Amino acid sequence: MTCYTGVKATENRGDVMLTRRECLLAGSAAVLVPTTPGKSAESARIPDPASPLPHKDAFFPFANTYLNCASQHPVSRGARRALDRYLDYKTFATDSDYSNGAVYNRNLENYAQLINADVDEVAYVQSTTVGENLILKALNIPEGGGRIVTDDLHYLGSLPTYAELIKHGMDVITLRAEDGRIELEAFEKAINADTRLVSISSVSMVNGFQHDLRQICEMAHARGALVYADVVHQVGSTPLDVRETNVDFCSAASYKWLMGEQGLGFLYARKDRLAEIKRPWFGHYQLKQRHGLGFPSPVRHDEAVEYEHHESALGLFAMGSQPNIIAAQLDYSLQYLLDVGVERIQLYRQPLIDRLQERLPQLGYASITPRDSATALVSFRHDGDTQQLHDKLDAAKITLSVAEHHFRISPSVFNDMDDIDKLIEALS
C-alpha cells in the first residue's frame, strides 16, 4: 500500500488515498478470502469485494505498468477461474454442475442491474456496433428519412456510418467538440422537428468527456427524437443509471470495463419503446415458443406452423449462438462489479486522474480532457513524436494508448498512485 496524506478517507473505507496515520492504521489492507480446506492457492489469492481498493491481487502480475483498460481490460483471477470451470465443464470428461442456461440468465440479470434496466430490456449483441447499428435498422433508419445528431467526440469507428447515411438521403448533423466538450446548447440548436435520432457516446472514447446524458434525452423527446448512447467507456467504470436519464437505446461491449472479452456485449432498449420499433432481423433464439416448425414434425402440412416471440429486447434483437467461454468470463466479472461498487471504483479513481491533470501539463502535455471530468480516461496533447513517447514509455515499461497527436491513460481497480508516479517520472 503506498500512502498520501492530505486526502481524507471516507465513510471509514480504504477506498481513496489514506492519511500516513491511517494507513499504519490499515496495515494489510488488502483482505483476503481465507483458505479453506479444498480451494486452491489461486483462489484462496482472490480478495473480497468489499476489500479496500486498489485490487491488485485481483488481477495476476503485469508485464508493465498497466494504464490501458480502455483498450482492453486485463482478465482478473477470479475471471480466470470461471474460464477454467467452463473448460472443465467443456471436456465432458467428469461430472460438472456448470449450466449454460443458467450463466446466460444471471449475465443479462447482473447487467440490468448494473444498469438499473428490467432484465426484459436487455440482449445479448456481438459488440457495441452491432448494438447500434441494430437500433438503426429497428428504427428504419436510413428508409424513413430524417435528421440524425451525432458528434465528433462519439466512436471513431461509428462516424464513417453516419457519413455512409448521408449517402442514402439523411440529414447527419455532427457537432464540432470545443475544449474537449460538446456544449449542451449545441444539441439544442441542432435537434429540429425533423431529428429521428441523438447518436452520442455517453463518454468519449478519445478523452473521457462525459455528456449530460440527461438533459440530452429531455431535449430530444421533446422534439420527438430518440436517444442511442455508446456506453462501452461508461458502463461498469462510472455509474450509469438508465431510468434517471431515461436514454431509450444503450450498448456496450465487455472487454472494456466490463472485464469480459471481445465478442460479447449488451443491447438496452426501453420497455416502452419495444412497440415503437421494427425487429431488425430474424433467429430463433427471439422465440418464446414453438410448433411445428422442423423434420419429423406431428403437424401435417396443411395445418398451421405456430411461434411466439418473447415480449422483450431478447424478441427483437437476440441471434445465434452466444459465445459460452466469454459468457463464463462475465459470470464471474459482472457480479465482481456489483459487489464492489461502480460508485467505489469512480471515488477511488478520482484523485489519480486529478493528479494527472495536475502535473502533465507542468510538463509541457496539454489536458484535452475537461478538468471537471470524473470518468475513467484522461487525454493528453504530445508534440507529434510518436516514436520517442513510445520510447519513453517502453524504457519505463508503461503500457497506455498513443495516438498521432495525443496519448490517453485508462487506470482501473487494480492501479494506484505509484503507477501515476511512474508514468509522471517517465514523462519528465
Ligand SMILES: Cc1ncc(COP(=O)(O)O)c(C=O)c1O
Given for the second form:
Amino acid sequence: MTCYTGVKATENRGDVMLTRRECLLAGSAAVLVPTTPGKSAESARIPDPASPLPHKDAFFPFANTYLNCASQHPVSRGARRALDRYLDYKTFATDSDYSNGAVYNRNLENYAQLINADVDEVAYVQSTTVGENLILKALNIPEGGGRIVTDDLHYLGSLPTYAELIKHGMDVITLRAEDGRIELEAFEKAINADTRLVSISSVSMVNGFQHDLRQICEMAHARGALVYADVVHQVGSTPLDVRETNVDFCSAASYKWLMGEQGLGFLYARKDRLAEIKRPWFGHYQLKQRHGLGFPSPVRHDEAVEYEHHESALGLFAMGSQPNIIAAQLDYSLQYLLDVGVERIQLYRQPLIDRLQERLPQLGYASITPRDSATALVSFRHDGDTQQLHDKLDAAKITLSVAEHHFRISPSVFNDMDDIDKLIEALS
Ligand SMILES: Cc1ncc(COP(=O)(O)O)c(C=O)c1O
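Next up, the form predicted together with the ligand, please; the one we just looked at was the form predicted on its own.
Next comes the full complex, and the chain you just saw is listed first.
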C-alpha cells in the first residue's frame, strides 16, 4: 500500500491523502513519501516509525558520528520532505491546498498529546527563554516580590535572569548540586511561605539529572508556590506527563528533542492557573476574531475595535505571526515522536547510556551524571585539555558537546551501540 503523507490538512483530505498515522493504522510497512521531480535523493523510503529502533534510515547519512542532539537535533528525511512541501506551496507557483492554520492546530494537538495536556493549555512561544520570561511576567515578578527557588543545574542561560531579579528585589535561592543531583530535602528547606515560584530544568543541560517533578510540585503547592519547569531536555526524549507531575507551567524550544528548529517552541500553562495569572503581553493571535488584519475596511477604521480573547493558553500568551516553515517541520516531527513513542525511545537508549556510564570512568573520565539517570544526556569530566579532546574527537569524526571541564553525550533514535563503541575507542 502506498500512502501519501505530509502536511495536507486532515479535514480537507482527498481520496489518496492519508495522514502518516492513518497509514500506520492501515498496516503499511513503510511510508513512501511522494516526491517532486528532481528531489529523488530525499524521497527514499522513510522507515515506519513503529519499526524497531535505531532509525538510521529516517535521517540522512551523517558526516560524523553525531552524539550531540541536546545541542541541535538533525532534521529527518520526513521533516525535510515536509519542509520541501511547504516551500513548494510558498513559491505560489502551483495550486496547493496547504493550510498553515491546519498545521498550527495539529502541532498544538500533537504537542499536548506528547505531554498529556489539553490543547487549550498550550501556546506557541519563540523559545524556551521566552516561555520562562512570560511566566515570570504573568506572576508579576519581580514587582510582586517574594522568593524564587532555583538550582545550579537549571539552564545556564537562565541563571543570569535570576541574578537580575535579585537586583529587582526578589529573594532568590539557588540550590547547589552535590554529586550531580539536587536532593529533595534541599527544596524542602528552601521553599518557604514567601516562595512564589520554583523554577528549574526538569532535566539538566549540564548532566541530564532529572528532578522528581511531581514531588517538587507537591512541596511547592503545599506552601502556596507555583512551579515552572524548563522541559527542553525532557519533552520528546524522556516521558513527560504534566497531569501526573502537576507542574504549573513548562516550556520548550523545538530544535532539540522535538526535531524542529530555532524560532518556535511551546509553553504549557495548567488550565486552572490561567485565571489566576495576568496576561503578560498583548497580541492579536490571542484574539478569537482578529479584526483589522488584511485590508482594513475604509468604513470601519474609525469605529471602536471589538475583540474577545481565547479562553485558553493562547488567549494569554500568543503574540504575532510565527515561523510557518518551522511549523511545517514540526508537523512531521511531532507526529513521528508520537508514532515512535517516547517511552520506547527511552528504553532503546538506556543501554547506550549504561555502556558509557560503565566504560568511560574506567578510562579516567569520571561521570558527573547520577548512575541511575534515565535521560538522554550523560556527562563526564575530562582533564581540562579541551583542545586535545577536540582533536581526538575530530580525528575519530565524532560530534558531541565539549566544555572546559566536561563533555556531554546525547544520543537519539538513530544512534546505536556501534556509535558508542566508536566513541569509547576514540577516548581509549
Ligand atoms: C536547559 C536549556 N534550556 C533552554 C535552552 C535554550 O533556550 P532558548 O530556547 O531560549 O534558546 C537550552 C539550550 O541549550 C537549554 O539547554
